[in-house]
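Single chain ahead, by itself, as structure tokens, in the form predicted on its own.
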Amino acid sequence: MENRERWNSRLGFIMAAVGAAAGLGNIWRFPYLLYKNGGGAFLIPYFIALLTAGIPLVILEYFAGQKTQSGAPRAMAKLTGKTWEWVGWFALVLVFLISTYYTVIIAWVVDHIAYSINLAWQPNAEVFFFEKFLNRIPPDQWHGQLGNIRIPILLGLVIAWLAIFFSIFKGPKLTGKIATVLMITPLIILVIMVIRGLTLPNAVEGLKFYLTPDFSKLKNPQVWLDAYGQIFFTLSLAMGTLIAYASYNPPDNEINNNAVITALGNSSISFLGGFAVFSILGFLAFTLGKPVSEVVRSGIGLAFVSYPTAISKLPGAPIWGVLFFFMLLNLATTSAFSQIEGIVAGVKDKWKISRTLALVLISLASFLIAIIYTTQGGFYWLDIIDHYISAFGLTLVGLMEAILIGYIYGTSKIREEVNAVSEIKIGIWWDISVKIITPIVLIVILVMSVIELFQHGYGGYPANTIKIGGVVYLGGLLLAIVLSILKGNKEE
């Protein structure tokens, strides 16, 4: 057995897990579906899919991890046959994919903490944001192009990786300490926001569309996906990084007590986000004199737009507008670190090297191909590749995972192992989240994209580029496949 490296404690473990999982989407997406879905009534779907769906898996990783003492391809083949090794790389391929965009948006926080000191984007953040600051090619106008490099977000893309480089670089004791640090500072601002938030003007008004439920939304199917695409989203499943992160720990380390408190801990962020979220909106849609349903966005809308226009009628905007992008900003390091950790650890366990050159080795491939979404057309393409790997690979791959794992290895045998070393017992159905539960919903979701992709395309781009998820796939299962059989160094 190798000489593994290990967390500086529990506690640092369950930072670092509920900072993987904990992200932008708590605030800028979270309270949205809520919003849309029926209000308080979405919780009902929510904590169903939380209980069948989010827990079971998250579960099922730390045990894949902490097991093997494994990253996601060489805990794939140790658990369900060198055959099947190229899922897991097939997870780190579509992770490494999206550290190249996710580490851009870092960068455009990066530059919203400096222009809060100025409240650069006044008069209006909508144009600031897509016209001046992204400098973005008009809608009309982009066929695929991606135009200048814009010098504010690779400065900015550049912060990001030396942050996300030098919280990892030294392995999972100091990962632990930094990611408590991180996720600790934005639970406090946003409790602050949220107090702030409750005292404007119209701020009721503005939970009341959060909260108030409207139970005859369950009747739609869709609201259920939603909740069950959420949740399995926000716990960062399916990426290799709870896989990687539970190979920290030791072989009997507890399991189903710790995947409790990251899901809970996970979901309490968003909820809390909620509030600061729409108690600022109802005060904007006070001050525009519009109704709150028309200032309602999600996404980056949310976080670029909207928030910035409200922050900057508020006595001491500039000071919000820091606390704000700050947040966000340690929210989003946490992410993705533990995006680049989990393919460390793929590549580690193949081959052998060390954390430094791996680190290394990642870290510039990564940062070299960003910089295509610091270009005027970047907006577009980050958007695209966004929405493939969300809408089919992640999902793709969680499904294999709970099949694979569930069957081949054997559900009743992994539920046998973990409550032997667990404070919380699972039943048997867990058994049936994992194996029956999870894979209907997965295939549905599915399938759902692939025809509504069929049907309506995405986003209104042109067919050119929508074909770049075929691309995507292609190579990327191409990839995964050609590195599950590659010959390291030998394995143990």
Given for the second form:
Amino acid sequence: MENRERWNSRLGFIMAAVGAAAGLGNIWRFPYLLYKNGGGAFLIPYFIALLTAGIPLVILEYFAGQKTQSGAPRAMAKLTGKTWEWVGWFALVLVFLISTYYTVIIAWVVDHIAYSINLAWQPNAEVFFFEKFLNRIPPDQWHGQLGNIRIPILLGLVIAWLAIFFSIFKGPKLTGKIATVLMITPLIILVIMVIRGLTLPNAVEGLKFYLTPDFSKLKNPQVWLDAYGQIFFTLSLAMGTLIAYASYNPPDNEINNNAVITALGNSSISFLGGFAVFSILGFLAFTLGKPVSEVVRSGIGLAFVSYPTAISKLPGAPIWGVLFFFMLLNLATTSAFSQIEGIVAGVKDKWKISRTLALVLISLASFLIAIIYTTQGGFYWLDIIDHYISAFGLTLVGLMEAILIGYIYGTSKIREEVNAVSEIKIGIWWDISVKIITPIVLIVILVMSVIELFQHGYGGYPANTIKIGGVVYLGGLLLAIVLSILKGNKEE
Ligand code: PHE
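Counterpart to the form predicted on its own, namely the form predicted together with ligand PHE:
Expanding to the full complex; the earlier chain stays at the top.
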């Protein structure tokens, strides 16, 4: 039996796992989805998705990592047979691609910490972000070209990578400690921001907007798909990260309660993020004399346009800017750790290679590809790759994981094994959700996403994004298959 690296403590593992889950997705994706899909009413599909697919799959992935003491590829091979090792590699290819652009968004965050000091985005955050900072090629003129590298983004990227590299360089013992600090800091900042937000004039209007339930939306299947999609993305399921993290636990470590703590910790951060963002947007609407709906943006615009605009109106604006982006930086960096660690674990399981060398090679490869997204055309590449991976990749891998491990290894056997080590016990409902509910929901999501794609394409770009997505997937699949066929040089 190899001498596997270990976490420093149970707390270190939980903090690293919550850190992996809580990231950019919690601060800009969750609040926006909640508002778009019926406000408070969205919490119903969200929690149903959390209970029927989220927590059950976290348990499954923790089990897979702990039982096999392996990252995703070897875990798949051991639990379901060598034929399926490629599914694990495919997960790692996807998370590698995510890391290439996730780190670029971290670079934007790093730069915005500096811009906060003199509120560089004034007077118009939208013009500043898209035209000055990204200096992007106008959408109607973009056909895939890159243009020049944006030096501030490249610098931010280097800083982001140095932070990531040195935090995980030593292995999980230290990562656990660093993650604990990096997770407690943003929590404190979030609470301060919520208090500040709630004491602003008109905050209540923002919150009403965020939370007032519109139950009629629940009839729309898209709302349910969004809920399941968000649960997958936010919990970092189907990317090999949770499997790798769990593999650094001893084989008889607690599972069920840890899964519940991770999931609820992550959702609490999302919820808190929503309060922070919408209370301030209520205030912004008030100062501009506009309805809240006109100041809310989706996705990236929420963090880099709406929020900066709002804090410029606060006394002590630079401090709030620094706090906000520093919080995002902490949350996002711990997610980036987990992306890279998942790949390192997979590679080290198969080949005799030092942690440092594996880390250097993977980081360098990701960094070099990331440079594409630091260009004037890079924003569009980022948007497209992100869409393809979160719309199809995660659902596809999640589906295969649930079906393969659920049926080949067998859920009843897993249930016995996890209950034997866990503080809370799971019942037959768990089998049902892994073997039936999750696969059905994921198949529906996949089919609907494919139909939508072929009907409407993506993003209205003049460039052919379906071709780009196709090349990425075929290339990724091929790479995963090759990696699984290659002979390892490590005896087990
Ligand atoms: N869950 C993270 C978020 O919500 C993103 C992430 C993706 C983390 C992949 C790890 C692996 O931002």
